[in-house]
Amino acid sequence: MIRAHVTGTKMLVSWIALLVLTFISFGISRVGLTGGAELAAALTISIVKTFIVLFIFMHLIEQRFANRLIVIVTFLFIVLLVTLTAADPMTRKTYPKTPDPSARPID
């Protein structure tokens, strides 16, 4: 069943939220967080923004669950893609560039 949920006020509030999140993204990039923190923050903000766009601007919130399920599954596939792809560089081993002298074969 389709119900009208999204009002003009909600649209406006969502738009302001998107702008604020964009500024926060920019601010975080200027702070220069170390480790994986910057990436994690950027991804989190992107996910929140994505859901705001999907549910409010694309009116997904008005749809029945069966239709929302498609979007949820799509999102899970993207999570899968990012997780396994990120797991690759994170679990790569770097071997020493110069051979270990103690490991040399005996002449």
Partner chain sequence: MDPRGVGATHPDYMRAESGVRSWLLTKDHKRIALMFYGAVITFLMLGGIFALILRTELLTPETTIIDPMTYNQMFTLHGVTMVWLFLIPSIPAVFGNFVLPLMLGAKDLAFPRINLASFYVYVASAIIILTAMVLGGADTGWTFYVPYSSTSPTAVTWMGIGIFVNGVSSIMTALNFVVTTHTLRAQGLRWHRLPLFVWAIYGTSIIILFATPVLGLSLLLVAADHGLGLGIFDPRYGGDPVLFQHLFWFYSHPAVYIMILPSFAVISEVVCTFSQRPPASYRAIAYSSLGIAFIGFFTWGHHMFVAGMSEWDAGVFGGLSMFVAIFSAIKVFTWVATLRGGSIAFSTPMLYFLWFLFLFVFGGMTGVAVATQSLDVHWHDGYFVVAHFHFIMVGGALTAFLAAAHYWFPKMFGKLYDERVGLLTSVAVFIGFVFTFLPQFLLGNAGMPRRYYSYPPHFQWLNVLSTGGAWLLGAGLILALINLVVALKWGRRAGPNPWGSRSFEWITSSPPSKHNFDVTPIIERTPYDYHLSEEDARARSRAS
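Keep in mind the model is a prediction, meaning the values are calculated, not measured. Note that the rigid core is defined as the largest set of C-alphas that superpose within 1.5 Å between two forms. Numbering follows the first chain given and starts at 1. Compared with the form predicted on its own:
Switch from the form predicted together with the partner chain to the form predicted on its own and give that structure.
Just this one chain is shown here; partners and other molecules are left out.
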């Protein structure tokens, strides 16, 4: 049972939304946000753009829930992979590169 069809109007609106999001992404890169805000905004925009492409241009909105579930699980695995990769360097212990000469034992 197909719930929704992707019409030409929906494709045009989606294409315009993708263009607007691209210009917003470019504008954010020119503003020069600090503190990771630029990265968070860029990732959020890219996720929204990805879902627009998946659901409208790849006709995922017309598919059964089982097919959508595969995409959702794949997306969650990617989020898990990126999170674990980012957490790895943040949780490592750093040791001094050279031994401290003042810490030598007295003979």
